[in-house]
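Here's a solo chain for you in structure tokens, the form predicted on its own.
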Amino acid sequence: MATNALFQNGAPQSQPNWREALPTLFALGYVAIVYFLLHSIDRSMLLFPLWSSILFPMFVISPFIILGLKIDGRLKVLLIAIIGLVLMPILGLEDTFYLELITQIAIFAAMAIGLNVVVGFAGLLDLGYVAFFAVGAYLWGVFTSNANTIVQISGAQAAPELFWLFLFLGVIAAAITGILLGLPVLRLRGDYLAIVTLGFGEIIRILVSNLSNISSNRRTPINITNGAQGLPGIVGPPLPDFLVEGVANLTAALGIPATNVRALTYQLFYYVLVLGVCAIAALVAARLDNSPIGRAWTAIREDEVAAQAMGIPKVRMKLLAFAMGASFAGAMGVIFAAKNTFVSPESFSFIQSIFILAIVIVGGMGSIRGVILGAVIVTLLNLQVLKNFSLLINSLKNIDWVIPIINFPIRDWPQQLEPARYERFVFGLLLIIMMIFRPSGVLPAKRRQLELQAAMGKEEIPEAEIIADVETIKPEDLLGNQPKEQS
């Protein structure tokens, strides 16, 4: 009886518990091994540049990796946890750079999320999204800026403690300008929506800019946006004083230097900011994808015919995409402006809206967890990779390095060959690739890359994995219980 207890089909019944612990310990080593690594490098390493490109995005996807183990629920959130709330602090504590580097990346998170919805949910095209970002930004600029503008002379400007009513209202306010903006596009599709969102967008960076006076009397002139100049000045939310102290007793207990504690803080305070409004925008956008209204988005983008004669209130549920999109980007905006302290019209150019469209793509429309991937990697790409090869390439000329093999020396390399003049090279080329070899994109929702597969008739579908999907989908989830509406 004792060896069947301990010997079943022949193989102790120890193997299997080591079996599932191997994932758990791969997780616990590869971040334990990374991070080590990124804490034992410095700025005076002549290769830092080269190391901290390859360390760093290592580290930023580590929870994508525990995310794609078999590991229990818990666990994973419990790591997830530790890495977001513990070790990247402390590595932002020591290096501001990487603190900047992941808020900049939660942002675009939260707002590629949001175009997500309206792109990948909803099928709708959407050129313009910037826009909504840009009402959010000037929504609390406008009321906080040192500008001479007409809120500062009339001194109705707001106090920094009403930062929180301005984030609600922003959202308010920017969801909308969604609804306005999708008014006048019912009826379009494909092309002609992008065009028309794009023109919004352009209208929208034209108007603020042109609002520095809209006074027919030049002796009293009536300033808003402040123009072109943009708005300066621009305060965020007051911390506490034991928020100061405990970030002030955290890195003196790290041994780390720190000569602005209050900067210091209010870094820390806008990443725990920032990655708190993107989980809450990935919450939100999960369970509208696994509700009845997530149903009627996708019948609308198969087939916006056959779902309004199954009674799928089209006007309805589009003008709720457009809102809830928008939602998303007009809360970044507000902290965008409160972290930056200056809004200008040229942060809301037409290739903003194309750098979050192309991280939507490179990411996989419709999948949250891809498009939060796809932040990351088109993020460090932007601000991280090709600059730092940039500074590594103007290092080693400074030694006169030569190439070996070739015997090329590296201070006769072009300025013009830098790779940080070539960002839009590299996203146009990425592009390309990804349409052409993964056009679902890094990590696609299952139900896209199905409807891709059978579209492009690469393989046949299991028939299984059709009956699955389709059994989850009831009648009343398309119809929402709703009467029929004509559009």
Second form
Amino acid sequence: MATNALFQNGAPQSQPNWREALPTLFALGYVAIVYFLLHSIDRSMLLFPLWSSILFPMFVISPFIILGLKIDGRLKVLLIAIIGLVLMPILGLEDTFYLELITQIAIFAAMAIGLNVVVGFAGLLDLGYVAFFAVGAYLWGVFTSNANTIVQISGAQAAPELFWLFLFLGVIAAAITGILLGLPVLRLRGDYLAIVTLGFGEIIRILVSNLSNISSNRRTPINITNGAQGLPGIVGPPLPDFLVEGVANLTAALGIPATNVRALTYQLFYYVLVLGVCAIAALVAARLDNSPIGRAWTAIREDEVAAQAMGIPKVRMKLLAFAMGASFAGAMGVIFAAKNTFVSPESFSFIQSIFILAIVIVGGMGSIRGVILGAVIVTLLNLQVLKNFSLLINSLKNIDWVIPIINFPIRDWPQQLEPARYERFVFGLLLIIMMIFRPSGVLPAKRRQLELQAAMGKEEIPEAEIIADVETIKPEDLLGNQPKEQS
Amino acid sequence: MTAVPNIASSTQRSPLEALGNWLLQYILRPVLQILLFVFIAGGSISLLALVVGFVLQTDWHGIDILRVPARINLFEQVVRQLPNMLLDGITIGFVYAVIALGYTMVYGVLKFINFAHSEIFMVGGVVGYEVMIRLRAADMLSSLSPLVVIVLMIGVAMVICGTLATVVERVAYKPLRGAPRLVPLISAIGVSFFLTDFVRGFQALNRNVFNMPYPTDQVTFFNERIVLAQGVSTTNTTLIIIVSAIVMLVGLNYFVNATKIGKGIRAVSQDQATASLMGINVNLMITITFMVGGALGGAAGVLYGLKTTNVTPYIGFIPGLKAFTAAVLGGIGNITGAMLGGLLLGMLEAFFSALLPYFPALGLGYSDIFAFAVLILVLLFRPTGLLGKKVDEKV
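One more: the block was the form predicted on its own; return the form predicted together with its partner chain.
Every chain and every other molecule in the complex is listed next, the one we just looked at coming first.
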């Protein structure tokens, strides 16, 4: 009865309603199918690496698909929240590798959003961005590590409870570093600035790997960063017991065998934390972009001299961009140190800066949504797809598989060419290809795309418009006032 | 009326006189200029070293990190090490100068920092290794004249790296001509990363090696020591590096200043649009610039390999940055400046490598910072470099 009534009432409008509901159904179907498939594969399968590196990226990009579909705004938010806060954690509890991956993605996404403020909004190429990340990481690391540093000896260690304060301090410290770097170098032109920031990043790395003794007496060394060995035993914030119990209950309810519930809780905690920071970063960046500050950055990026002539305080705006960008990296640095429990200078090398730059380039300079998608693509490529290809090749070698058609026995695939070890090759190629074919990124910011097209002379003015322009010019216009004088 | 006999006399110059003029202008003058630069760079760094040694020998002025252990007399150490320091500085300085030329030439014509040049340099080092290994496999390394070995190594590296640089320009930079400056720079970073791993993969497949030690011990000539003065001696390798670098610098000077192509390159670097109106093939000139710069980078790679006797696919980055710093120091876009900058930077590096170990609070780990510090300081206080001209920003 009820269904009948519903049908009769809804019948006249059912056709358009049905059409409007299609994207929603598609989104739901997509997420459900991908999630179900991802659930059903397990590590014992031969082709697990292949399936996992196809299905997991498909799952992670589902929020972007939802954002691109014609769905009611509130429904979009709801769906994405369900994916991010319900489906992903459950999947992560079952296989913590996925949780680790998504946390890494969020860390890099937040940093890329920060770099995007510098590169995408203000147009300042920063090749030493990882230095600010290092500032945050070492700030928390030095004060809580159990290494034999001056902090440890003098007993000035920070209590784990101070994590939240240090998160804030990390933001401040990185922002100040950004201003200190920016003050002298911002007069420089774009490409010089890039090289100087690169040099600055290297200076920070060399400093942290050498500040293991600053005393002139070798018998009483003053150790600050523990040098190249890095800082082990960094702690995270204490978690309230009810959280651990909650996770224990959850795993029990889902029937997941959990051996170390506390570690699992920490993983889940960091996931939620970085997701939150990432969301705040995205929000702040989006608000900035649409604010007078953001417009000033756009103006500086497009024409510095003209912007100055319009009264925009160039140096102050550039410094603000540097400080804003740096502060995101500083916050992520603190979280990274706590999450990894270990930091060493190797985590802050030049390739890391390029990695974050690649995220911004691939995603689309200036586009926040694009940059997050870029973080998904580049991080998954680096941490999952390349590694899984190595695993796949190894497991195929074990069963002595022969590639059909070209008749190539996989056993002959040389050991030296493990895909996981060639990330520079892949990123280098990625950067070149992006620059040549799509310099504005996968999800470009409209304005940036126009700028690039205009600069490269690809701006296409429709022919009709040109003709119209020509037609509106009358012979009288060209002759000036002469006809009038004649008459 | 008086002008006529002058022209007549100049056209009727004897061939010997013409040869003399040519020698004077294209060989003697650049050589003297290079020697002058060596003198300036060496002199200023010696002075710096002596002053630092003198000032810090007993008193550290309350700065603890500058304190030297009491048993060491820093001034005596500086005086004792000075000749070797200078020799070391000249050798590495010439290598930097040759690399810096590649950066500066490309910057001159395209106003673009060729970030991948450091990797072209690295490929040169690897090619030098390959040539030596192949010669050794053919049992020719010890039987051939050492001069032939050197010429072969440098020649092959120049050909391969020149070609490589041309290909890179064609594939990764040419489609981006006219784009905002950052676009080709990012592409160049991509090329640099790509080449690093490409060479690593290639050598892993080819020989299953990562470290590529030059078999210089197989050629006795390389290791023969020459005594320059009492207590100061060096190997023939050092001399080979210095002489080949000077030959290349003089050759480049001739190429740029005396040939028609060189004239074309100079014209393009001054004003691309006008040069093309004058009938100069701008694209060809750019390609030739990349080829010459790449060839020099490759040769520098071989020289660097001879000096350090070990190359890896990752050696390009730091020397590349130092050479870029050298180019900026001398005034980027300025060929003479790159030579001076390279020598100065090499001397500075030798200075820091010689002095840093005496400070317990510092140590050699910091020796790479100086290049970046110099870069930042130059850009802050004299962005046009030592020999560069001031260019106003165009609106």
